[in-house]
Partner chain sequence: MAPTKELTNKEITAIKNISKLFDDKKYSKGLKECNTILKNHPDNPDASCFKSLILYNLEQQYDARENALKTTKTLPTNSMAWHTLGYIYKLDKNYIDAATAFKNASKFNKESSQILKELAPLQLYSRDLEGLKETYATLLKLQPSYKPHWTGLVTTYHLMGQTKPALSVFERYLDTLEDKDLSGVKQTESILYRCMLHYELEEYDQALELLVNNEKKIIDKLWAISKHGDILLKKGDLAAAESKFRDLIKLNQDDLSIHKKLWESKNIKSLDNLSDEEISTLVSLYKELGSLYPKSLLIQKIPLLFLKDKQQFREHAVFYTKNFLSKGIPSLFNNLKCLYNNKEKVEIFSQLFLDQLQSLKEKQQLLGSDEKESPSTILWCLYYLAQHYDRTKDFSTSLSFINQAIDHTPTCLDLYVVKAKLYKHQGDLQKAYEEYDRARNLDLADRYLNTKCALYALRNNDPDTAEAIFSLIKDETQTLLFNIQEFQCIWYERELGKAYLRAGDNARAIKLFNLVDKNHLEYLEDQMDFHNHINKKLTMRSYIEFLRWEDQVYQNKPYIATGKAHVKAYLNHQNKPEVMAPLKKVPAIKKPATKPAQLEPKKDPNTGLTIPEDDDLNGKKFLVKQVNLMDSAQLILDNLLKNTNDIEIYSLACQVNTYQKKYLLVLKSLAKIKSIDENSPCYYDNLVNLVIKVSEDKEVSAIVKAAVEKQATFSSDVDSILVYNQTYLEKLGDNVTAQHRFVVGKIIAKLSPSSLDKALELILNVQGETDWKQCADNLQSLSLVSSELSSKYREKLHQQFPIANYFQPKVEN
Amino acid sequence: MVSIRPCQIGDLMSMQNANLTCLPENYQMKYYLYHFLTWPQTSFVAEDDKGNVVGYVLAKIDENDPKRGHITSLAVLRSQRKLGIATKLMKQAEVALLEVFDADCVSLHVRKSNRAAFSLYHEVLKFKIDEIEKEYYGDKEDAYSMVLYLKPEVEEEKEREKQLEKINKAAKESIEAAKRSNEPQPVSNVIHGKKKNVKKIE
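Kindly supply the structure of this chain on its own, in the form predicted alone.
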């Protein structure tokens, strides 16, 4: 049986090992320590009945937006997959970001080629694609930037903003098109392939 608990400083080495085993995006130990010391409430580990760490989620608050959480890294050992562990880890991080930091939303990045992870985030956890970030990863692969709103009222406001932005964009394009259609057309000096002599007015 696997249980989810808050990360402790003694777990950092096991978390790094899981990261190196499971993911191409790796971090130095000082990065894990920085996360633990700065946001100790938002990272969790999955522990089996023998006390071994078999998965983790590393989460934080965006340094530029205190109302936005971010999932830095999520990993579950291959032998423990398809058991719902990743979902439980993510749900625990979401609850902590909302209850401890009152975050409005949580974001993450996922490789476009990682269909299994994308399916987890999009279909199970209900994250939505916010944008595609070109060459986000070190090997130049694109990333889906995804977001999950933790408060329904914030999601509704963001949807209204997006709709208004679309309306304003469409209106601007219509105005520009109307301006172009009303511009005077240049008179050609060539008629049926022959140059037209234009009399100069003194």
The other form holds:
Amino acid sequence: MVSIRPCQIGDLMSMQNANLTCLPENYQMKYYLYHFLTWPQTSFVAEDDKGNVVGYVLAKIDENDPKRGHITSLAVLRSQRKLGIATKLMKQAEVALLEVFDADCVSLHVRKSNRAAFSLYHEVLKFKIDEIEKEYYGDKEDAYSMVLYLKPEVEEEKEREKQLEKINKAAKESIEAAKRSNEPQPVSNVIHGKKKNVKKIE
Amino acid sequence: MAPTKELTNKEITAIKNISKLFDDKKYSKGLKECNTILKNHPDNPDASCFKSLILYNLEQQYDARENALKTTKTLPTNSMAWHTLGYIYKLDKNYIDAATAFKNASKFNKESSQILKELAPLQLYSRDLEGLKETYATLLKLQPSYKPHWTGLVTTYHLMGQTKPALSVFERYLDTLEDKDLSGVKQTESILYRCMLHYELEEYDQALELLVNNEKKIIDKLWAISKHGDILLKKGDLAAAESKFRDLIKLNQDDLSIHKKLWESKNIKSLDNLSDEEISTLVSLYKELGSLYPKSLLIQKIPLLFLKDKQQFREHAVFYTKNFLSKGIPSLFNNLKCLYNNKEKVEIFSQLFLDQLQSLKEKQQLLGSDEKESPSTILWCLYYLAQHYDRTKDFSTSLSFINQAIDHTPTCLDLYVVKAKLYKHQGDLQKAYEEYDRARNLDLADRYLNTKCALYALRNNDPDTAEAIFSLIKDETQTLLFNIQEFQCIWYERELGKAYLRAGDNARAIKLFNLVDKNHLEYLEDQMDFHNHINKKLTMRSYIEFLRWEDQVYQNKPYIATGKAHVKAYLNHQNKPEVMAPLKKVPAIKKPATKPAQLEPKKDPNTGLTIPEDDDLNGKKFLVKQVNLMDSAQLILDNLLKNTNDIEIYSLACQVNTYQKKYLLVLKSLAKIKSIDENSPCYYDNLVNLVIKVSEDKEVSAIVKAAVEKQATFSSDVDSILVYNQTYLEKLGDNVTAQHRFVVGKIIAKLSPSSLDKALELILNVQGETDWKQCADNLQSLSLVSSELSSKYREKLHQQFPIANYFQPKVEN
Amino acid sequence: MGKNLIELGDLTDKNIGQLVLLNNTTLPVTYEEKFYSKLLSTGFVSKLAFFNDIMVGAVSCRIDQSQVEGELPSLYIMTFCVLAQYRNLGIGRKLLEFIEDLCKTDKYDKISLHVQVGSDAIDFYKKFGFTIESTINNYYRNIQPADCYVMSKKMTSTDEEKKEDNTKQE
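The form predicted together with the partner chain is what I want next, because the block you gave corresponds to the form predicted alone; please supply it.
Okay, now the whole complex, with that chain kicking things off.
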């Protein structure tokens, strides 16, 4: 049977092995240690009866944005599929990122061609596509950058910001176009939104 | 001592200039200036030290080191000279000598906190914890309000096992220096670390107090609640402990370790030998948990672990396995494997799955269900049965089931994977590889299949094919060896090494096993990178666990598996047995025709210096450099022997120590084997080997000889050995196995060449032998005694294991 | 992960091995490697069918340009099969529906195929509105019966063709 539990130091070698077996993006042990020693609560493993790691999620907080969680790597051995292990691992990581680090959201990258992974993130875990990052992967494949908001109020605010940005952009473009065609300029309809409360980053 | 000339103003300026040139990386110019100064002032410390550093950066590491060493000899009390030497050793990753150099540097400049700060991580690396304690004590005198010195001292005490001082220093640090309005994860860490220390000191009340008083502030709930439960268990407050573990189960139903603690809170320490009362407690517990959390597979599974009543067990098994079969979850067998040590349960599974098969064939329904199943359900039932009979060692039945499954749904990949395993277990590694490759070809995008197929190719002694398969998913701009080493791909290094080992190419095998050692050294060196990082993040609990893990970095399964093969490689090089399995002459898959583009010289990411090309691709140069093969093997054994109950490791130690004539050490290992399994044929084999060697060794002391004979209970002359050998099997009675007979026969063949018939009779009696791998090892060891016997043994093994590759009759070319 | 889930998927150079295996075990005729290497290039359309994540059926078609200028191209079904144990589950239907939808979106005039005389497949195609156009004797070399039917289904109606002409004239 498969047991899902927080990652411990003794798991890292096994995680590294699972990663080498399942994924093309590989890391040296140092990187695993970096995660374990900085954000020990956010990574989880799935282990079988013999104590072999058959799945793991390696998560962290974005170094440039302390409110943004990030999934560095997620893998489940092919032989253990269809048990919902990936979903369980992700949910544990999401809870940890929210409760321990007060993250507003968690992001990740997925290969455009990886339909199975995409449907896990999109349909099951409710991540949304944030943007496309061209040639993100070592072999030049594009990635979807996806994000899940852990706090509904933050998500609402982000949505509002996005809308404002869109409207401002459109207004700017119409002004530019008007300038170019020498038509009388419309009254500025750029909407000024509320100023963000910029929290100090510790 | 020659009078030291004064530096001219010009020269003083020149020295300042050298410093600037160094910073600007103008090394050649800087070197010139240094040499100019040194011509007139050969002992000038600044010029000399800069010269060392510049030489190192000009990739003349040897000269740099020599110069730095020389400087410390001519200026033995100059702190800067020692500092420079230490720095160069550090760049070489020679942390132990670096620590000594920095210590000397500090001796001659006691006020420098900079030197001590650089010394601390080096002392930690070399586990000079007493020295480290002193270093921090001094640093605290020099800079009493610098936080990392405090936490460094705490870590040192904790690592030394001096938990009480660790705790008191930590508390003093928190009282005096830490922000009073600490919040969030940092505050939690300081609370929980103290809790950890109290717990290790068995001060459970204090630990509990911390958790209870700070409950609102603690945000790492999983750890806190778990610890809370552990403390309550220790204090014997079982009801409260149970409540805590139930809280944890609410957060995560699938963590087996929490369930185990829950059982403990019901006073059930293990699932072995449960009383009826305990079983009924567990039955009602899991009924309750099952209704609270109906989706948890683990909760559904656990009753199978403790139910004893056959009827109840079967009913629950029907319930549990239903979903797996209907939905086609391939890992069902893997899931239930842990129960297969129990003969009764195995019987029940047999009957259950055969009944399910019958029910599906007749009615397309599973037992106890009215639903019509889809066609794939019967597929997964056949799939399970194939694995079941493989486990019960009924090869023909398992093969029949998997072939039925393949006829049913030939496009299902998993079937070929199981078929490959079936052949693997029977020793037909060729067919095993072929079946796995069949699976791989059905989904070329799947990296797991690619990796495992490469593994099967290596086990089939076909490294070229393995490389061809593996290179489909690896970076083509570097060689395979570089890739697997850079990403610390230990399994590939080990399996490739083992393939060479089986083929008798010990040099290459050792080279690859050395790569595994190197990877572990890298793990150790990683400590150096986190020293400053921890000072900022202060994740104390993880850091201590990390350092403790580093102390045992060689005691993990992959290293041990590699280490054993590594020692065998040295032994094989010493005694040269017959080759077990040659490499495939014609690989199954040819390497891609295109050569990788001119490979760029690789740079070390830390120093920016070029990593030299590998000039020893076949490992021969390294092997030739080994002064004593057995001493090299001993270094590996030293790591393997820590904390182990593995008879094979002790057996290897016996063999190595016997070669080294360290007979008393052999006795020690023998005693260990005997304590683990007194009837071990391995014990007897090594014992007799020792006695024979002692009898042949003219230089052995009388005391040692007597000790050996005492352990053996027979004298070390040939006749006595043979007499004892004759009675050995009788003494074992019902415990005699084919392996015992083999060992006894081998001894006769060794010592009494005129009694080969007798030896042969014993050796060829392989009745009851099911372990073809053990027999392959036997074949090798027998080849060292008599090639005639070993070829007859091979024929017999071929009959016993008809499809095992190693025992196929050799094709004469 | 629902039970009895039928999904369609694309043919790629990575999973083409499954198609080869499916065809070899299900069809009476074996195709050479050349046949499969062409499938991934333009001028061919293929679709795989998965039942609970196992590939159990597939269709592969060739796009035939019309001999007559101005006329729409057609699809010719080269292979179409479902594993024996997975028939009558709606898999064949789903594959054929995919082909028919493709005809509508990509504008193919008709779908045609060869089917061995006496095959179960004939009724299947008839249910979908295919008709027998003609019979060819001794079409197959190595199997009996050696005769086959040419079956086809027109996907564009004559009205639609008239519309095409009308819009062109405008």
